[in-house]
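Shown next as C-alpha cells: one chain only, the form predicted on its own.
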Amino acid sequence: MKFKQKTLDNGLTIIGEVNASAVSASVGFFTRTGSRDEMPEVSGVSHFLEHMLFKGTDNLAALEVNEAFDKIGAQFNAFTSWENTVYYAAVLPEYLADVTTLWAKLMRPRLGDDDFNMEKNVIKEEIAMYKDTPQFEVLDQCFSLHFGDHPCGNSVLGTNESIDALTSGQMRDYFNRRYSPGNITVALAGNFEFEKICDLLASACGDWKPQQTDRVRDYFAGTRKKECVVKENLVREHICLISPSVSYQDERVFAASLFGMIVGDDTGSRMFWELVDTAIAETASLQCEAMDGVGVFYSYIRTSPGAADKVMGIVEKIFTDVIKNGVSEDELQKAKNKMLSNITIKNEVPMGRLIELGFNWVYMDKYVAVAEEVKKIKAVTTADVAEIAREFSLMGYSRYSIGPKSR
C-alpha cells in the first residue's frame, strides 16, 4: 500500500492509502467537531448538522441526494461522536470520483429553515428512542457525571429542551466555524488514483473559506461521583463505570487497549469468566476509549436488581487484583491475538481501513501503516500493562446506574 497526502491552499487536508489490488474504494470527510466543541446553548448541534447535510444543497434536493447515492450502489452513512462528525461511503473504484463529488457538494448544505424546523422533530424522536434504550442512556449519563463541567461530558444528542431552543441562525453560525476546510480531513482507501481525486477536490472545495477553529483539550481524571436513578418500567439493573485512561496521542494506547480486553472483553476476560459465565450478570464488559487529550475506561454491566451489590463486589475484587498483581503472559498473549485478528480482518477491506486511517491523521497528523500497528501491539509487555493498571486505577471510577429499585 502507498500513502499519499496533500493540503489545499485553504487548509483542507487530503490523505490516501492506495491499494491497487483492492476491488473497492472508500472515502470519508472527517470533520473534527462533536459535542465536546459545543456551548450549552447549542447542545446537540453537531449531531443536528449531520442530519441536515442529507437535506441537500441549493441545487440538490434531498430526494436527489438519495437517488445519487443509490444510482452508484454506494454503501454510505454518517455518524457523530463526542469529537468527530464523519461522512463516508464505499463504492466500486469507477464510482469513487462520483461519490467524492457528491459528498463535497453536501459538505456545503442548504441549511434551510423549513428543513431545520422539520428535523427538530426527527432529532427529538431519536432522543426518545435512546432514552428507551437503557444501555445507551446509562453510558450517556455516566459520561456527563464523570466529566462534570469538562466538555467531554456534553451529550451528543442534546436534550429536548436544547433542541427546542436551538435556532437556525445558531446552527449556521456553528457550521461556519466548525466546518472550516482546515478542520476537515478527506481520507481515501482502496483502489483509486490519488492525484485525480485531489484535482477533483481542489475544484469542488478550493473556494471554501478558512476559519479559525480551536478545541479545549485539557486532561481530566474524572469526578468519581456516584448516582443511582430509579425507573420503575425496567426489570434489569444497568450499571456504567468510568475511570480515566490514556489519550489517543499517548504512545501507551495499545497497552491500555490490551489491558481493557484482558479485564473486560466480551469473551474470555476476567469480567466474563467471573460474572457472565457464572450467570451472575447478563453482560459485563470494559473497554478503553482514547480521545483527544483525554481518555477513559468504561464498563457496562446488566444484571438483576437483587444481584447488583454482589456484582459490584466481584468487579471491585477484579479491579483491585489487577492493580496489585498485574496480568499474566498468557492473558496478554490471548488479548494480543484477538486485537491482531480484529485489526487484520477489519483492514482487509478499504471501508474497514478508512476509519482508522482517518482518525490517526485527525488525532496525530500521522500516517500509521497496519504493519506498524501490528509491531506496536506485539511489543507490549506485561510490565507495560501493569504500569497502566497502576497509573490509571480502575477503582477511581464514576458510577451511574439505572434500575427498578432504589439502592
Given for the second form:
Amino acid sequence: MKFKQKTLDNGLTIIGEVNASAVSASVGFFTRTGSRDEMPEVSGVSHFLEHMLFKGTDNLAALEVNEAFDKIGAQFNAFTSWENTVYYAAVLPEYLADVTTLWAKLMRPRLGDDDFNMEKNVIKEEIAMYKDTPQFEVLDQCFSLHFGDHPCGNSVLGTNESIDALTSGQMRDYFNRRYSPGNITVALAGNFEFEKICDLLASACGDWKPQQTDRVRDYFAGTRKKECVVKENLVREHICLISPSVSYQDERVFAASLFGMIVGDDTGSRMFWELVDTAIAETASLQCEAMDGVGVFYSYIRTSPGAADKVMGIVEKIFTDVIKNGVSEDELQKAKNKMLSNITIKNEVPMGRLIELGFNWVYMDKYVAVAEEVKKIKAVTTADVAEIAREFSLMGYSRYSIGPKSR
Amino acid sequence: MTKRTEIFRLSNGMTVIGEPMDSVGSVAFDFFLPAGVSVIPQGLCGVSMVIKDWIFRGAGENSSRKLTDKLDSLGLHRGEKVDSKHIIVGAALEAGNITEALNLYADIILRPRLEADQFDFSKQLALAELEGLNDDPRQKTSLKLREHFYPGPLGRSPLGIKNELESLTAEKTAELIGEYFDISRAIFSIAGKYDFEKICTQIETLFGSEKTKSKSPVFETDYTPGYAYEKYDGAQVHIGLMCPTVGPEHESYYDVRVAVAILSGGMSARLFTEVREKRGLCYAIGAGYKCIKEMAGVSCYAGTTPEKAQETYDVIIAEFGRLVAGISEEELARAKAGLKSALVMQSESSSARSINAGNDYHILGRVRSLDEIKEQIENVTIESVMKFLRENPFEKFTVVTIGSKEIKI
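Switching conditions: you have the form predicted on its own, so give me the form predicted in complex with its partner chain.
Let's see the whole complex now, leading with the same chain.
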C-alpha cells in the first residue's frame, strides 16, 4: 500500500492509497458539509442538494448522467449525514478515470428549477419511508433531542414543511458557500495511477473558485432530555439513548470505540448478556460515534412495551457498574480481537477502505495506515477505557422512545 | 483467470467447497445445514429461527457464555440465517484462526447442549422478532410476497407463525435437530486464504463419522397469481410484486438476468427512470431476480405515499410489459457492464464468495466460475433476450400491498 497526497492551488485536496493487487478502484468526493451547517430556514438542504447533483450540469442531462455511470458498470451512490456529504463510486480499474471525471463535472451542478421541483417529491417520499422505519426515526429524533440548540441537532432530512418552503435560490446560495474546493477532499483507493488521476482532477476542478467556509465546532455534552412518544401503529417499544463521547480528533477515539464494544456490541457485550441473551430485549446495542469536535455514544434497544421500564433499570445498572468499576483485561482483549478482525475484513474491499481513508483526512488532515491503526488499538489499556467511562458518563444520556403506549 | 473452485466429498456425502482468493488475509466459511423453513414438518413454522439461536447457547465442553467468549476471542464476524432449505451458520475471520473456529463449529453443529432453560430464551427471542415485523412494513411486504408467490411449504416465512412458535417445546425441537442436522446432506463452503487439503482433513475428522439420516424432500411447484392486501396505518403504501421466470439451470438464465438489469440494474434502468426520475413517485423502487432450487421469479418493491400508490403500481406493470416491445443496444451494453462489474467486485469479499459457492452447489450441483459467468453474460444478444421474453413474458403477478389504502390490480 502506498499513500499519496496533493493539494491543488485552489485548495482541493487529493489523497490516494494504491493497492496494485486490487481488482477494483474506488473514488469518493468527501464534502465537509451536512445538516449541522444549515440555518433553520434551509433545513434539509444538504441532503436535497446531494440528490440534485445527480440531475446533471449545464452540458449533461440527468438521464445522461445515469447512463454514463451505468455504461461503465459503476457501483455508485452518495450519502448525507449531520456533517458530511459523500459521493462515491467503485469501478473496474480501467474505468476509474471516467468515473472520476464524471463526478468532478457533477460537483458543479446545474440545479435547474424543473429538476428541483420534481425531486421535492422524491425527498418527501424518502421522509415518509423513514417514518415507517422506527429504528431510524428514533435515532434521528434522539439526536435532535440530545443536541438541542447545538447545530448537530439539525435533522438531516428536514420536514415536509421545510422541503416545501425551500427555494432553488436558497439551495444555490448554500452550494456556493459550502462546495468550495478547500472544503472537499477527493479520496482514491485500490488499483490506480495517482499522478494520472491528479492531472485529470487539476484540469477538471482547477477553475473552481475558493470560498471561505467555516463551521461551529463547539463541544456539547447534550441536553439529557427524555421524551416518550406514542405511535399507535407500532407494537414494539423503540428506545434510543445518546450520551457524550470523544470527538474524531481526540486521540482516545480507539479507547472509546473499544469501550462501546465492551458495553454494547451485538454479541458478547454486557448489554448482550443482560438483555438479549436473557430475551428481555430482542435488540440492544451501543456504539461510539466520533464526530467533528463532538461525539456521542448511542444505543438502540427494541423490546416489548411492558418491559421498557425493566430494560431501563438493567441498562442503568450496566452503565453505573462500568463507570464505577471499569472493564476487565479479558473483555478488552475480546473487543480488540473483534475490532482488528473487522478492520481486516473491511479493508480487503477498496470501497471499505475508501470511507476510512477519506474520513481520516476530513477530520484529522492526516493519513492513518492500517498498520498504525492496528498498533493504536493494541496499545489501549483498561486504564484508558476506565478513564473514558468516568469522563464520558453513559448515565448522562438523553432518551427518545416511541412505542404503542406511553410509560 | 480466476482460480479454480476446489470440491471434496466426504465418504458420508458431506460436500466441502473451496474458493481460493489471492491477496486477502481473511477467510469466510458457511455450513449449509438442511433444516430450512420449508423442509421442517407442518405445524412447526419458525422452529428454524429458534434452532439457530439455541445451538449457540452452549456446545461440547463450553457453556453458553464460554462458547460466545471463545468465538469473540477469535474475532469472528458471525452470520446465521434461515432460508427455504437450510439453516446457514458461518463467519468471516482472520485466516490464522480458522482451525480453532472450525473445532468450535463442530461442537455447535454436532454437540449443542440444548439446555431447556436456554430454549425458553431462544423461543422468546424468536417470538419477539416475529412481533417486531409489524414495525417493519417493508420487510413484512417482502415476506408476505414470498409466502404468496411460492406454493405451500416453499413460501413459509423464516420468522414463523405465532401459534406454531408458541406451541414449540424443547423436547420436540431437540428431536428435530437430531433429525434434520443431516451432515451427509450438508454443504461446507470456504473462501479466502486457507489450505484446502488441511481444511478437508479437519472437516473429515470432525464430521466424517456422521451417517446418513434422511432423504431430500420433494415439493409441489404449482403457481397461482393473486393479490393480497393488509391494512396498516403507516406513512407509505408498500407494494411488492413478483412473477415467475426460469431458474439458473435454464439455458436462458442469462437472458433473464440481462432483462431484469434493463428493468432495474442501475439508475438509468427503466423502473428508476420512469417511476422516480420522470414522475417522482417513489424514493425506493427496484426489481431483482430471486430463486430457490425449485422456482425462480422477478420481484419488485416500491414504497410510496397512499395517493400515489395506484399510479406507481400502474407504471411498474406497464414497464414490465413494455420490455417485450424491444430493448436497445445501449441498454444491453449497460446491463452487461453492470452485471459484470458487480460480479468482479463481489469476488473481492470472502464472505460473498463463500455463500455464493454454497448456494450455487445447492442449486446447480456445481459452482460456476467467475470466468464462466462473465462469458455467459457476454454471449447475451438483443435477439436472445427478445426471443426469451416473447416466449416467457413477465406476467401473472403475485401482488402484495401493505398500507392505508388498497389498490386496483
